Structure formats: C-alpha cells, structure tokens
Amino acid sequence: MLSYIIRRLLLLPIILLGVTFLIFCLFSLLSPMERLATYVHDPATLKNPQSVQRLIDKYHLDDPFPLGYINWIKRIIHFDLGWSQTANQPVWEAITQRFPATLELVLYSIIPVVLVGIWLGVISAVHHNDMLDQTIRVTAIVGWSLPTFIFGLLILFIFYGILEWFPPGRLSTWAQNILYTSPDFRSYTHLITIDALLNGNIPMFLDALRHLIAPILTLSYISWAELLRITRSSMLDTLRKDYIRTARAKGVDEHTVIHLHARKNALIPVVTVAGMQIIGMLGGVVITETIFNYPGLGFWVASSAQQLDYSSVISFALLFATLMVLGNLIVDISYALIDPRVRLE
C-alpha cells in the first residue's frame, strides 16, 4: 500500500497540471483585452491604448499558447490569480477571506449527510419492502429529484418567510458588530461558531447556528438522499452474502449480524461516494449561498459570474478542481484502510 500512495503522490502534480491545462484552454478563448481585465485594478486603464499594450506585454497575454501557459502557471504558483472586480481586491485574498464561511457550512452539512444518510440506508435495507422502507425510499427519491434551488427557496419561504425562524445571512447585525468592531473578540479559526465558543460568547454561537440551519438543510438533503440509496443497495447486497447466512445459522443475534458483520462491509462502496460528495459540496454552495445570502465562496462566485469577473470564476474552478483531485486521492487511500482485503499494490 505504501508504494501505491507514493505512486499516487508522484502522479498528483501531473494530474494537477492536466487540470490547469484544461482551465487555461478555456481562459485562452478570451481575447487579450478580456484576459487583461482580470489583472487590472482600475477599468479606466483599459481606455488608454498605450497602457493596454504595456500591460498585455507585462502579463504575456500575446505570447504563443505554450509560453502563455508557462507564465500563467508561474503566477499561480506565486498565488497571483488576478484582481477580482467583484470583491475589489486580489482574488487570492478574496478566496482566503470567504473560504472559512464556506468551510463552516460544509463541515456542518457533513454531519447529517453521513449520519442520517447511512443510518436511514441501513434501516431501509433491514426493513426491506416494509412500509418504513417505502417511506424512506420515497423521501430519498424526492430529495434526489428536487433541484437545489427549488428546495432552498421552499426552506427560505417556510422557515423564514412564514415562521421567521432561520434568517438568511451569516450573523445578525448585533453579532456582526461584535465580530468586526469589538476589540475583545478574537478570531482564532474564522469559523464563527467555533470562535464564539472559544471567546465564551454563547449568544453569538446560537445566532450563528441559527443562520446556518437553513443552508445546511438545503445543502445536505440532496446529498444524503443519494447516500441513502447507495447505502440501502449495498446493504441489501451484503445481507444476501453467504457469511451473513452462516452467522444467522450459528445463532448470532440479529443486532450483531446487522451492525457488526453486514454494515461494516456494506460501507466500503459508500465511503467512495461519501468522500466525493463532501468535496462536491463546495460546488453546491454556489446555489445554496446565493439563496440564503450567505457570504462565502459560492455567493462571491455567483456575483462574479453575473458581472463577468473572469478571474474570480476561473480561480474558483481551479480551486474546486484541485480539491476534487486531492479528495479522490484521500478516498482511494481510505478505501484500502477500511477493507484490508483491498490491495492497492
């Protein structure tokens, strides 16, 4: 297994280069003027032909494709991703400021996706074709079929428009004043719920959690519905195995058969799907954060796309693709760690 991990780590730069090459191919479809706009702070600069040509030469936007790609990679290595007109700051700074908000949303969404999805999938398989199974399956099909933006709008309409329970945004006004103006409040992780606890501010923690519930429901419901269906299918297949019938014939109690023998082996394919789903949530936050006015990466990228802010959109695509490649490596390694029978040598 060690040799497999080493091989995958050696292949990782090649895969990432392939990803950046595809993204640069899309980037190169833009004209030099459009690509120049991703590096210019003041749009008025583009009105001066001499300044435009000087900047085009500076950023090598007229270079042949191979040379342009090499220079673009050099800028990426130095975290020079251009200028975000939407955020009015360098793209890398915009990403680092908004990433903690998105990370906090995704981390909390993982809990219902993994726990609820796997738990309901096991229950559905154990009660195969019963009323409980049928109810869970219908719920999963609805979740799998319902578009994210429709479900998110329903959650917003019911829980905020009617019940006024879970407001949009990330914090209430009074909590924002504490976060940004209070000298006593320290941001250790930039995850508001954790920082609020570390600062001993329980009301702020509850307020941040109240704002998170609605986007968590929206982001996690679609994902756990898919995980539920896969867990159920894998569990049903495992329950038909010979070793399960042997365990039951030996008089092993049903709880041990289900939770010790069957579930452990049924989770092997589920891990692969769950791992990619967790990484894939970063793509789903674009719609969810836009609906709930949540100030993370997704909201920023949606605004950038509306304003044709190419540098922001391309940088988000680069970040998301990199995380997907790294996530796939972690999933492959964890697959072998969970099941010793799997040999990756």
Contents of the next structure:
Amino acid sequence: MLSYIIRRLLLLPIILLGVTFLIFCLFSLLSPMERLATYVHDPATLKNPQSVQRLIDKYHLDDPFPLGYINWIKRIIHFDLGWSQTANQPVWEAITQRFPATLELVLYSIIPVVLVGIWLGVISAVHHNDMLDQTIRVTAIVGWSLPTFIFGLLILFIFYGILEWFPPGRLSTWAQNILYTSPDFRSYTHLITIDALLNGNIPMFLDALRHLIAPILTLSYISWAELLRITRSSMLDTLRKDYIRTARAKGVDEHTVIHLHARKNALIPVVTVAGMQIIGMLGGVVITETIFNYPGLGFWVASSAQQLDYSSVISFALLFATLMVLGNLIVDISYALIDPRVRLE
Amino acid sequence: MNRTLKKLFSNTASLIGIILLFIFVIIALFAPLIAPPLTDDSYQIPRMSWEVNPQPPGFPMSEDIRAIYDYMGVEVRYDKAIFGTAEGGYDIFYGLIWGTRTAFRVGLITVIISVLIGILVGSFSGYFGGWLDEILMRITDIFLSFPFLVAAMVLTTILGRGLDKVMIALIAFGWMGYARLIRGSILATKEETYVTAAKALGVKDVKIIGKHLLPNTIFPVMVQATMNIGSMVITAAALSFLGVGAPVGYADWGQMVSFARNWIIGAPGHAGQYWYTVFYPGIFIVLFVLAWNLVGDTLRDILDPRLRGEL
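Follow the form predicted alone with the form predicted in complex with its partner chain, if you could.
Every component of the complex follows; first up is the chain already shown.
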C-alpha cells in the first residue's frame, strides 16, 4: 500500500515534466514573432526591429530547443507566464483573479453529480429491465448525446429567455456594487456565496445562487448520466454475487440486502468514476462559462482562443493539466484506501 | 457475427439507431440533390440575405442576392430558406444538409486514425513489454493529463482555423483510450498456449500480433470506436461553437449553433423569437450522436459475456 503511494508520488514529477514538455512543443509550433507577442504589453514595440531583437534576446527565443525549454521552465516556476492581451494584465494575475469563480461553479456541481447519479443508478439496477430502468437508461443515453453547448443554450432559452428565472453572469448589478464598492463587505474566500454568508448578507447569497443554478445544471448533467451508467452496471454485477444470494437465502429483507450488502461494494468502482467525472468537468467549464457569460477561467480562455492570445491559452492548458494530474493522483490513492483488494496488491 | 447483427436489429434501441444512421447516410449521399449548391465550393453555405438578424423559416432569397447569381449566370434552383436563416443570412437548411457530410467525415476519419494509432502503440507496448512499454505508457499518461476539449482547443488555436486542423487536434488527443484497451487485452492473452506455440514455430512477431492477438480485442475496440464517433463530432462542433473550429460560413453543425448563440434569448418582449436558429441544428446533432450511442450501447451489452442471454 505504502509502496503504491510512493510509486505514484515518484511518478508525479515525471508526468508533470512530460506535460510541460508537450506544451512547450505546442508553443514551439508558433513562429518566434508570435511567441514574442505573448510577452509584450504594447504592440508598438513589435514595429521597431531593434527592440524586437532586444526582446528576442531577453526572452531567449532564438535559443536551440533544449535551452529554450529550460529557460521557459525557469520563467514558469517564477509564475512569469507572459502577458494576456485579452485580460490586459499579466497571465498569472488574470488566472488568480478568475480562479475562485470557476472553483465555486465546480464545487457546487459536484453535489448533484454524486447524489443524483448514484441514487438513480442504484434504482435503475434494482429495477433491472422493467419500465423504470428503461426510462432512466434511455434518459441517460439521450442526456449523453446532448452536447453541452446545445443543452446550455436550451437552459438559457427556457430559464432566462422565457421564464426569466436564472440570469447569466455571476451577480446582479446591485450585488456587484456591494461587492466592489461597499467598505463593509469583506471578501474572505472570493467564493461569493460563502463570502455573502460570512458577511450575513442573505439577499446577496440568494442572488449568487440564482446565477449559479443554470451553469451548474449545464456543467453537471453529462456527469450524472455517466455516473448513473457505471453505478447501474456495477450494482447489477454485485447483485449477482454469491454472497447476495446467501443473504437472500437466509431471509434478510430486500431493503437490507440492497442498501447494506450490495450498495457498499457496488460503489467501490463508482468512486473512481465519480472522481474522474469531477475532474472531467474541468473541460466543461469552457463551454458552460461561455454560454452563461460567467466570469471565470473558461470564459476568459474561450475569448483568448478566439483572439489568438496564445500566452493565455497555453497557460490555461498548463494549469488545467496540472489540476487534472493532481486530481487523478488523489482519486487513485483514495481508491487504494477504499478497496482492500487493491491495497493488498 | 451473425448473432450480433441479429441482436442489433431485434433490439428496439439499436434498431432506432440503425434507422437514424441510415437516414443520415442518405442525406449525406444525396446532399447535392436535396440542397443544390449555388457555387463551386459546395461546403460554403449560401446567404439568403445580407440581414444580420436571423430570418424565419420559409424566408425567400432576397432580390439583391438573386441579382448577383443572375449576373454570375448561376441558375438558382433553390431559393427558399426552409428552416430560416442564421445570423448573417446563412441558410440553415443548406448548412445542415451539407453539414451531415462534414459530420461523417470528421467522425469517421478521426476515429479510424485514432484506432490505428491506438493499435500501433497498444500492441507494441503490450507485446514487447519492458522499457518500451514503460515509455509508451508514460507518454499515454501525459496525453491523458489534458481535458480533451481543452487540449483540442489549444492545439486548434495554435494550428489555426480550419476543419483539417480540428481533425488533427482531435486525433492527437483521441488515441489513448484505444492504446490502453489494446495493451490490456494483449497482456491478458500473450501468455496463452497458442501464442507460445506460434512463437515456438518461429512465426514473426508482427504476424502473431496481427493474427493471434489483435482479433481478441476487436469487439471492445469496436464498441468504444462506435461510441466515440458521436463524441468526436460533439467536440468538433464545440470547437466551432467556441469560434476556433471551421471557418465562418463552412457547412458545419457546430457553427450553425454558434450562429444561434447571440440570438437565443430573442428581442425584448419577443422571447423565443429565433427558436429555429438553435432548434434545427440541435435536432441534427443530437440525433446523429444519439444514433451512434444507441448502436454502441447495445453492442456493448451484446458483446459483454456476463450479460449474455439476458437481453
């Protein structure tokens, strides 16, 4: 067990190094001029050949590949990720400013994924092949076939266009005024719902929640569908095991068999998938935030991609790959902790 | 194989999937008859007007655009936007019909090439093992460290706009699942007696892999490939939706949805006025992906020996 964790931890730097190398390879596909543009604040400096040469020297853009890679890594370690034209500020600043919004969205999206996905999956398996199971299953496949950007637009259309319940953005104007101008309001976590509660501002909390519901739905529904499928098949597998038959034979009532004997074991593989789904939502934030004008990392990177703001796009890839690697590590280790069979290997 | 086909056709869900796919194939094959192109570049969606606002279904081609075609000596065999027009007067019906070809092309090409790369990496890794396995699998891990959509978006942004660039990006980050699947299956079977026997007889490694080992993995790979065609098409469409995919005016479903983005809410007081801009493209994408998923889902159940006899 310990050796497994140590092996995973030793692999971590290798994977991260590989990730940075791959990103640097992508970065090298750009011309030196385009690469230079990622460090420059003022486009006017690029018109003067002398200053261009000076900048190329300063950022070591003429270096051979291995040397260029080492210098690039050095800058990243010092959080010098270049200049974001889209945000009009250094990339690292842009990231730290937008990260809490995205974190808040993802954190809230975990709740429906885990609860609804697992709950429906167990129900579906217990009622294997009857109407309820078929309905849940078909809904899941249809949900899985519905791309996020269409689902999101539909949600926007229904709940904002027609019903006007859930507006886009992150806060209404009155709440933004409090957040940014009121001297009494203190931001502790930069997660608006939590800050609002800590400041005792209930209307602001409700307003933030109202803005979150539609993006949460959009971001999480694909993950429910997937988790439901896995829970269902894992539960079906477990219900066929001998020890379940034994339990039934000795007269344990069906409720106890399903909820106490079967579900616990069936959920072991589900834990991994749930973790992977939660990590997978990282990719979904780009589309979701774009649809709902939600001012997080995804919204920013989508507009950066359209405007060919390479430094932002590449730093975003670096950040999300790092988060994903760490997330996978946590999932794997927790899986080993939960499942005694993995522990023994 | 016959049993599999029979089950595919007798299961309601997969039958619906097969029928839908058949309809899409017909649409793609007969696109020139269903929506006759007006210019040489048949993938360029014709504009029905210069209006920025979407126009409702049944909107006729505007006089000034017709005048241009008359001037060019093009016979206008098709002059009504049956499904309405998207932002900028682009005809939705035309875009969807020709977009079917785009969808098939993107889905099939990306999946087939990804499977081939997966076979190559997976079989070498599993069969030869040792340091080669270690290196190939770590490379796979590195490619798997990126969220798929994010990776595809970054690569497309760097390579530049265009459908070919989108496909390169999708393939570059789409092969890893197959490689792992094939490696696992080869690891499980390479110690079997028949493989040892083939080795003892001096059969070449490549032949052992191709003839004795790969056929065992063909079904799981087929299931995964079928289900992935849908998700490849979705991701390509998502890239177009984000504005980094196909060039403006190219017949591509994602682009049609992207045209709808700014209009979905409707003018104040006229909520839902432009419903057709997202409704028709949405139906096409969902049905296409659903068809592949229905077939793939049933295939998986049929080929899963544990569930045999229960369907």
